[in-house]
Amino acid sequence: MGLFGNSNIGEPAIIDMKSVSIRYDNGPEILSDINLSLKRGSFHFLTGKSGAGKTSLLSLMYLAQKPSRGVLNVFGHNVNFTDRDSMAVLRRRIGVVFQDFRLIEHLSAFDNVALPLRVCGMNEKEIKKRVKELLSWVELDRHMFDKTSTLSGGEKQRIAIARAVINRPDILLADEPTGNVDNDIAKKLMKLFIELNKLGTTVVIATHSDKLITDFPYPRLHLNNGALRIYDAREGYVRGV
């Protein structure tokens, strides 16, 4: 498809958690003693019942939260000792697809997807090329200049995904990215994630879809009562991490 170019070989661990826990205010711990190392080029589903802590774990990964205790390293940086400007630089290497999309409703599909590239100062000719190619891939080229406020939930989902991957992130974190699309579009989006992964991007997809997990048997990070376990049907193991 040629959307992403060549990946760079970098540090072996994109995200490394050692005894990480998180709580909000004075409440109970949502996540407890999480130990997890995500290598460059790995692909995992993230599963668990509603309220199990999936969103909290993702928020740690995309640097919206810091651990209540434990050590979290992202791209080799201990986030507890990383200043605000450095955190902003790290976040640019992370693509995030939120459940509520977080699009700018008064902007067009094109301008929403182009936003990360404009923030980085890319020239408009290259931006136009990349955005048109990606919107075509997610079958939204005919809505390129429509305001996102006029589009359906499934169309907004695809715009959010396109925006998350347009800057070729080192890691892609997606919260229910196929939840608002039909099976055909879901498969196409998964192919996009898989291609990105083959080029070196680490991918974590939170999902409740048993069909997605069955059709694409990648290892699964499963949260239950604040604890994390890994399931890998291909390798035939289950382990706590």
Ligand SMILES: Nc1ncnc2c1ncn2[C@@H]1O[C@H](COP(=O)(O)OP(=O)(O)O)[C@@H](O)[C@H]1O
Contents of the next structure:
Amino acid sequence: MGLFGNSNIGEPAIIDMKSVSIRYDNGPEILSDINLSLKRGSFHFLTGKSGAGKTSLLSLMYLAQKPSRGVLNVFGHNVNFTDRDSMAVLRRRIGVVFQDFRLIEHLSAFDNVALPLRVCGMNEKEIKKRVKELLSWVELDRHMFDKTSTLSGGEKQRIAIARAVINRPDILLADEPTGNVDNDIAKKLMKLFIELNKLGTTVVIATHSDKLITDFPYPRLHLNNGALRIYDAREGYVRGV
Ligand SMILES: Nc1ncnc2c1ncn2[C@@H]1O[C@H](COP(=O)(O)OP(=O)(O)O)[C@@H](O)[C@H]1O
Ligand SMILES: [Mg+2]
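Form predicted alone done; form predicted in complex with the ligand now:
The next block holds the full complex; its first chain is the one shown before.
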């Protein structure tokens, strides 16, 4: 405990939820009273069975929706008091791997991955260098200039991951990012996330894979019956109600 009784002073959470709830339309709350504080540079898995609310929780974090109740701060900004333009600026610092990829199917793998860099106005020479290097690392060199629509699910998943990490986001949110690839590639992708995390990126990965969770002992945000618990095998603790 520091002098001011709070060791977190000076280090605000990068994502902070206080009594956050989510509901769709007039339906019941699918997540209720979620309290969560993610430190900059942390790494978490997000687990829970299908329909538990993983994608919904991530969508709050990537600012696609606002809480129906409670307070959400991202990068220290309360989303309830942040206008659309400012939200768009914040979103650029968040890399997202969507469960359904959301690639532009008529563009090549290269052009999909180059997109975030072009939005930032980077010069084409530098873009070419970076995109080629990353696509080669995810073993897609052969398909770099193929139209995305002609590629397999696993290949699309790797393009989606490359696009999410290409401009070294402050936060990386990945929704089942290894669901369509074999074990060797899954491990390699995890290495990529870990490398990015070492560079300071805060990472949250939703997964169904028990293998991933046992192979990489990061703390786990677990959703069940609308509530969140946090497990950390290394420290042997469980938090949450
Ligand atoms: N856009 C939506 N409109 C209405 N209900 C939704 C919507 N998205 C998700 N849900 C519901 O919210 C619950 C949680 O879904 P989801 O967040 O996709 O869970 P998970 O990713 O863990 O499978 C489910 O009951 C789902 O049907
Ligand atoms: Mg989901």
